[in-house]
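To begin, one chain is listed below as structure tokens, in the form predicted alone.
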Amino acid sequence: MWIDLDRQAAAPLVTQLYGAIRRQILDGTLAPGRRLPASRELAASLRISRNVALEAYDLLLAEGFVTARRGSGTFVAAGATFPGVGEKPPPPAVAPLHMGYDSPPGVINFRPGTPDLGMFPSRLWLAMVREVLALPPQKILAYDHPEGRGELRQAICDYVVARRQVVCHPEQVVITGGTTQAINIVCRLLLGQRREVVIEDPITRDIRSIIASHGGRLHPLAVDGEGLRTELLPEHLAPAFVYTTPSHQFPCGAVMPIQRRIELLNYATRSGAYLVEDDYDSEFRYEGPPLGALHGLLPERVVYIGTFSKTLSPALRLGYLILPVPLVEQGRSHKWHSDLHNEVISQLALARFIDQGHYLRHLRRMRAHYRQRRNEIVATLKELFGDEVDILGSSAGLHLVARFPGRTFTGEFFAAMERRGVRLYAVAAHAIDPETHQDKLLLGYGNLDPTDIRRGLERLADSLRARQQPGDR
């Protein structure tokens, strides 16, 4: 056997020796029945410890590559040849998977839905994690329940009952890895014999693709300044569910008034459909207190989705479902089959963060912070564009919509803006029927400082004024 061992390599000598013999057996260089050198002989020829040779032979024996005969030696086993096993192939040429919001360094990115990551309460969070890690290991390091830790489910229940007018018990709460996993669980729960799903149009592309991937047949309904146009609800359908964002419609930002909420509830009662309420950034309302959730009006027909991605950080991957009682057991089962359970230490840290009052104080701080950012972007838009722009959906959330009547924003325009160092987003990109939204820009401001907001909008103004004709031509 010719074996070359690299004493400077990171791989241990045992691993190198075992791998070299294994490769020669697989490719047929060492034929079945061939006797291998004795461990002393091999160790001496390679100038290694005999223990290294013995351990390599033991690994080969355990995997069946060799057989050992007492008094005779070690032999290559029959049936262990598999020609064609070579070196590791080059890495695949695959494009990175992203959500469409990435931009090169130095670009002013008006990405929607991203909180101010510099405002994350790192010291407080670290203190909560330290408290959790001081608990007995069996309480924090073992496998746990798929529905989530009881401490966090109780804390969430207390919060949404008191602050969002949700009607539920902790047993109805299922902890998820954010809104994306929650939507997947909802689809598995509700898409059975009924496959039709009514959604708002426009709405984030991720939701559309997830529902479609589960076999849902999408029925888009237009939105206006008051959210989903409930007069368009299809009476001839019996949909599995209606997906809605009543507290702050994405991306148009509308807040649904009580009259439309009641129409939606009546529709659910008549058709037997569930309502899936995505309450993703309801905590950030700047004109009056946060509105009550739709859930509290008809809890037996509403599936409520909440997340901490906007209020704390998307990296935590913590969200929750509140399920009607008949769906709880099956919902827990789907969560179990999805990923067993969320990471435990973060769940317990968040439960303490809420219970000790830090979460409410953080929300008050961030609401004031984002209100100031909202005021700055609105004032700058009015200063730079005056009557040329209509500002929509600015009463809540981390984004608004700037409508420029008479203009059409195309891919060429967005590419040109990115070359000028500004990343902008089209409302039309989230629409199934994009024609009525070609004049709208989606501007996220949560993770931008005032200087970048102004610089980005000034470059937008310069670009629009440089165009001789209305529209992007």
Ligand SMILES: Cc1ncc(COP(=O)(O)O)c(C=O)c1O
Contents of the next structure:
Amino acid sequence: MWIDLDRQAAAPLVTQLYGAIRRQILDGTLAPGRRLPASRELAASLRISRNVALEAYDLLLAEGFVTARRGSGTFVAAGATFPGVGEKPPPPAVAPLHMGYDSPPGVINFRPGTPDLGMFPSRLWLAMVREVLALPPQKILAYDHPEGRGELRQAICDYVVARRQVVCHPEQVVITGGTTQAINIVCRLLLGQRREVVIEDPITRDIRSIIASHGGRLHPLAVDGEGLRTELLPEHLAPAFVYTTPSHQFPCGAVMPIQRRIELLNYATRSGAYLVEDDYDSEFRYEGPPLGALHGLLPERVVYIGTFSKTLSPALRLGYLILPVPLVEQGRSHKWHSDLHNEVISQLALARFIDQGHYLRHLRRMRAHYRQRRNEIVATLKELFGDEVDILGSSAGLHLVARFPGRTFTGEFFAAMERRGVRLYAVAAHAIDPETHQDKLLLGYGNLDPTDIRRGLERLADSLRARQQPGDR
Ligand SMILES: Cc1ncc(COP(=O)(O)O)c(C=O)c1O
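Starting from the form predicted alone shown above, please give the structure in the form predicted together with the ligand.
Everything in the complex follows now, all chains and molecules, and the chain you saw is the first one.
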């Protein structure tokens, strides 16, 4: 029996010896019925301790590779041959799932929707986590309930009732892994006999893709400077739900006025559709009075989705659903089937963060921070492009849209910009009907510092000037 042991290897000698014999049995080198050397003999020939040999034989015996007959020795068992169990294959050529937002290091990335990660309140968060970890283990480390911790649901409920004019009880709140999981739960809840979904166009590509993956049939409805064009709502349709971002349309940035909100609510009542209100970045409003959520106007027909991805960090994966009462039980059940419940320590840390007033202070600070950054990017756009550019949707959120009438931004343009070290995004990429959005760039500024914003926009200006030469458009 030829066995090679590597005394420098990380794997213990027992594991190596067991593995080598196991391989030889599987590939048939050691045939069924063959007698293995006595442990003492094997130990001597390999210059290992007898205990190592005995332990390896014990493992093989426990797994059925060998049989032991008292007095006569250890034999290869019948039925343990399985040739072709090869070496570890080379790693599969699977690329990471391409979400379309990564860029090589050093590239100025105008990715929308990421908050300023450097402003995350790490010290306070750590203090909250420390407080939570001091609680009895039974309260923080056990299996918990799908709807999420009562402390956090209460804190969220107090916040949305006071600040967003939402009308709800904590029992209606389900804590989710961000908006993304909330939408999955909504689809499972609402896509039954009705499978039609009216959706703003453009809207985040990812949201469309999730709804379609649940079998939802998308009916795009155009948006304008006041959000969803409610006069286009299809009367013949009876959709399961209408998906809308009334506080800050994504990506075009409109804030929906009350008249359209009421038309939307009337449509929901007429058609029996639910309204799914994605309130992803309403906390950051820089101009005009804050409009409350759609939810408060007709709580029984609106499913409200909130997230902490924009106000704190997308890596926390913490968001919430506020469900009309008849949907609560089923909603909790879908959350349970999806992932049992959100991680508990972060839920409790966040509940404390809100209860102790840190959240509102953080929002105030971040609002001032983003307002300043918004002012800078708007000023830079005006300085560099003058009346060549229309700026849309800059009154709220972490992104705006720059429209360059008469231009068409092609894939080739975006690739060329990336070679110049700037990653830009097309509004058209989020549109079901891209035709009318070819002249619009989506500029996320939440996680970019002002120097990079200026440098990125200067390179854009250079490229656009170069492209103005005849034949290059
Ligand atoms: C319209 C919209 N809603 C919600 C989100 C946030 O998703 P999540 O809460 O899953 O991080 C995004 C992310 O960019 C978004 O664009």
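Positions refer to the first chain, counted from 1. Being a predicted model, the structure only gives us computed values, none of them experimental. We call the rigid core the largest set of C-alpha positions that still match within 1.5 Å between the two forms.
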query	finding
Core-aligned CA displacement of A429 at least 2 Å between the two forms	no
Core-aligned CA displacement of R23 at least 2 Å between the two forms	yes
After fitting the core, A62 CA displacement of 2 Å or more between the two forms	yes
Backbone CA shift between the two forms, L42, after core fitting (angstrom)	5.0
